[in-house]
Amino acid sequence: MNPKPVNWIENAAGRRVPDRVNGEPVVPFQGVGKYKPQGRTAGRPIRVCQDYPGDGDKRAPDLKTALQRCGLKDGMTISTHHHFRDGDLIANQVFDICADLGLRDLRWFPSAAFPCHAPLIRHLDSGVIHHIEGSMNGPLGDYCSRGHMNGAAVLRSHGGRWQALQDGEVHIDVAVLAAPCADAFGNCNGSDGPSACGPLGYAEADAQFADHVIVVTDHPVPFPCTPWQIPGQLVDYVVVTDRIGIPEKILSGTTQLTKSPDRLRTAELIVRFAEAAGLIRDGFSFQTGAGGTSLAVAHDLSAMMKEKQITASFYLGGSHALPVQMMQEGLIRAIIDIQAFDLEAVRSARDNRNHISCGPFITYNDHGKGNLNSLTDIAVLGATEVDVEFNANVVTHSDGRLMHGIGGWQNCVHAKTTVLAVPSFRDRMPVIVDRVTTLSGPGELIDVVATERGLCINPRRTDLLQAVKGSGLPVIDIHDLHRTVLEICGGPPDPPKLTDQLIAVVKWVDGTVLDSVFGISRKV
């Protein structure tokens, strides 16, 4: 694989992007809703029942044997999922085994990587793993930013990951799925067992499109495992091991209600805005993410809904304790969920028939016959930077360091109204900037930027501007907010010290290249 791009192109967002990534041709971003590929979706090889045990027992003695039986060899693509978030115990084992087998130049295609995967840096250094295509949080992102990875990372949204597999951009040779409960045939779910982590939505794409699928479980049950989220007909081998993950660590990251007065103020403004704009009404739908401010929005929204005796039609997950409580109180009719962010959500997904487990094909995939994003009335999300054109960045810091994954963010900005909840500055570094360091989402899809200083409504949304007129809400021009922030912070931040080395590209939900990410100077 050749990590060097051949030519550079300015895409429709005005960003400089390569025409090849890791030696493969790519399509530059052409504008929101402009790119419409033709053809048929990709598929897995045809299999025949004669090649599988007649008694349905697909158990292999251990993970190494299962990987060997899959015909693993140099240069292949291995996928894992992130439903255990920072508590995953399987991905590191997979690549330790690959190293023992002498394999090299593998592509790791996780649905996301977390700090618990930092031990894989030694396999990147040694060449066992060539590069990672998936969201990277923390140490792996920093490693990538410093230009140490052999190939360029490819960052996709959760829906974009399904799209890439479905459209044939990425082909998985071996998918290794950590399943908290499974039978010997391979039917499995995330709801039961000592390592229950909730819905296995992100693993559905891997099971659907991979050549070989290995299910690893620490809670084997007699056939049939019910309910099954992934059917055994998609599974080649089942491996029983001592422990697959630490469910308590799915809470890691941002899933804590903020105590910051500024962020609580921002949450209050968002809920007041939603009410003034007429977005909170019986049967509305929403998604608030799992960040601290977003959780505060859900908290305030809950109080308002009780007061007005309003019931939402659905909440679009990842889910956590707060929407679960709202559903128990009759404020939400259903939670539609891909992953659980805490153990209360795990319990709810198991016990409540209105807590619906599903995958990103239904919720997020842009290349389908509709998805749930476009049905969602209001989405409240975060960002690391927002510029005066409402463009947003969620993957790099203002110093250019790659530290965060995209998650479902790019997909959720397709809600009918998208609100970004951000502080106007962090540690005296402006969050409202002249131009975002990395473009993760075009400004035309961002409707409102909410900060502790007021609400900036995108001029394109004349309907929202008209709706909140006379409401008393602090609506301010984003250029005025930008000037205020610069005065507070003592001027614009120093530009990031970047190298010419392409270390990652950000793909849009349709598979086109939205932006490039370059390495940071080794002196930073």
Contents of the next structure:
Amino acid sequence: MNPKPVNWIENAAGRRVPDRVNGEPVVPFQGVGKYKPQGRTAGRPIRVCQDYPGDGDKRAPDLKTALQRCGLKDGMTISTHHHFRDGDLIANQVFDICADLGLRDLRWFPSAAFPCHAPLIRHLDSGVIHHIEGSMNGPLGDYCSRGHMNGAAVLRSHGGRWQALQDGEVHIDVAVLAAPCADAFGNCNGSDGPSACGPLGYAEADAQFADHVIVVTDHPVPFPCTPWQIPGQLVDYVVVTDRIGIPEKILSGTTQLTKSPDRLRTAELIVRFAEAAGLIRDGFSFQTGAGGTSLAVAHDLSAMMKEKQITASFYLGGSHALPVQMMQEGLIRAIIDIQAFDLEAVRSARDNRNHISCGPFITYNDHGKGNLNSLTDIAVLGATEVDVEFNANVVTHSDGRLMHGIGGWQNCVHAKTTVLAVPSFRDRMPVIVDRVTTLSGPGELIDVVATERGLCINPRRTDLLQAVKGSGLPVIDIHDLHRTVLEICGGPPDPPKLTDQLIAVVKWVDGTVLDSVFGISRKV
Amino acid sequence: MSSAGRHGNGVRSDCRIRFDADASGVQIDIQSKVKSLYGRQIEEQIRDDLKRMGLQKARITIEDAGALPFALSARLETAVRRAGVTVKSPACPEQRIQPEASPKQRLRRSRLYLPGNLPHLLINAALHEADGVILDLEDSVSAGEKDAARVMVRNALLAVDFADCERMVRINQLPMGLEDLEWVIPYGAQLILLPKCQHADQVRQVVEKIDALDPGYPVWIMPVIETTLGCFHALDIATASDRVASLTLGLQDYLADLGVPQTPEGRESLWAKSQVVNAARAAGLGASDAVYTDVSDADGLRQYALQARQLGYEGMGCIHPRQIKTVHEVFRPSRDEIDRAQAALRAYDQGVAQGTGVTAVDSKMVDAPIVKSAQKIVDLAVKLGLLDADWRTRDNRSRT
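Please supply the corresponding structure for the form predicted together with its partner chain (the preceding block corresponds to the form predicted on its own).
Time for the whole complex; same chain goes first.
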């Protein structure tokens, strides 16, 4: 598939990256905000309404028929979305059908993959799927890391996925969109029905840019489906099936407040820091995600806002019960949301007009007329590793194995103040390291690394360093913390044992190649 | 074939090590989640430890969930000892700091109990800023793991950074507790909690044993009074030795002895609590209350601590780090303590200005540990708003 030789270049972040990936030319990372492509955005082909049923009934008898009617061919790109998270029942069916149809060398372009997609490994083995461009975690990440996939994975942020479609880097031939509620015309939403998942933000890109769009639902409603997040004007076929997702896995249990004393301490330090730095003031905005530490941050923040009678202008989702409650209590004016993590968020997105459902174009896209992320005052995020230059890794573990998707992480680091909440080490694995195994975000965008041992403030942020002086907060030089961690863990770890096979690239939010991921030695 | 340690679901920062002496040379099999990062170092450490223990032949199997070096050595030594092998010299990690005595009258508002056999709870214990950490060998360690806990606690005392926390160890009831002392006294323990203490003689036995082990500095004793008889002997116990620094009590055993359940009002333990704190004060010591056992009940904890403070206690035990903040809020330093600390620091400043290292307030010597503890009280008072940060220049008195 790749007749031209690959040249290796050192990009602006000092990382060795290829100039071609899966045979296609790519642009190396040039620095934050440096790469500005020209031209017009990509689009779908023009369609005429005469080619669609006059009565608006676009139902196909089953998914196989719908896929056949889309004219699927070898080598095409099929996309799905991840709003059902580990409870998705559709992506696997799509590729089982493709295998039945004898198709080969397909590209799967999901907004994210989950452990429930492990059955796709046999289609990767047999060549039905050539490679995946989407988050690679769990069993698929392991498969990819061991060098078994035919092509290299391309890892993008949620905003980067939109950018890739919009800039014409990736073209979707067929998008299969599971929708919890849809009418026969294809109007659909995520708020109602047995598989309700809340906003369908990630699916918006697929609906807009794919040549063909199939909506699959297990909750058909009479026209018009209200409200519609995705309009039927973008939809070719509607398939009604028994079940599209497993509800208890759709609303994952990530929204539990942590009991870990170390994480609670980290959360407390972050809130005290935000207060000391003057970030918590009337009209501020924040994003804390749904991890254990982040949730504890939101919890402490809520108490402080009540006490000081402060109202936030917006909370950037994914959302869950806590920000919803804060909005009900008048502590947050609006929630801007791509996805819901629990039933409370699903309900709120459906019933509350200040809970805005939208796609990554609105929230995360670098190539748009403005950036909501840079409007956000504080973002609290995680990482698998952070180095002494504040560079962070979210996609691989220290041993080089692909483990996590980028999600919205790369987009969110554009916040005015980005805080990474991480333990300084996990068991015997240093998290504060000399040099990150894989670069997912440049250190110049990371302002604070918050750990159980104290806060490391990026020396570039002299304003923050000045602001926390005399606050009594434990502020540590990141080099000192690194030394402490190595002392605890028993010296520096050995470098990861990697092969020279490129198994994935990490794209930056602008579509340039930020880093390469190599295979792990099979002996490990 | 013997084994030590834990591995499996939910186990972190620990490992299970199997040892078989029936081997030709040293064979090491490592399964570890950090094998690619630290596999080589783990193997080197095991070889060094075996050499130190005097073993030329061993078959070692390690199932590791990210144990830190001190825990790895502890599990190895325990497995070897369990096989009945006499070790030449123990698998001790390098000593981090030169141990020294803690000030006898130091701040003891909170002491955090830590099960001695669970390394993952020991590693970051000091971060929660309790005044003391208790490495427990007694009730939180099952009968079959007492040997493993001794080795783990010894290695933790040597290797883990407990920062400004007083390093306390709760030994087992005597006579087993006397043997426990051999595992902790030479390795940096600063205070021994003596459980189920009923007689002054038990204190003297512990002091005698500590002296025989010759740590090079006074190790303090905090007798735990947990029986009705112990309550009657509280003053004898408090005055049994000048090494007794504080008294505390254990309510669960006391109430079992009395045969009544614990109530939120605590009338059933009022006499015991008053008795113990009064005995301590009569002997010129402080006293520290028992623990509050419902970790999730923050209001209950505050009420409990307030009652203890009203009775005269200067602190209490904590079974979870999240209790510490509340306890510290309740047991703020008194005006008297702050005044004394200010006086000590002023005297010290003057001493430094005059070029003398040691100085005195009234007739009491002010040396480095006193200065350190005085500074801590003053810092705390400033932090709590009881004293202005510039008190040195303003010469004002503390507010209460």
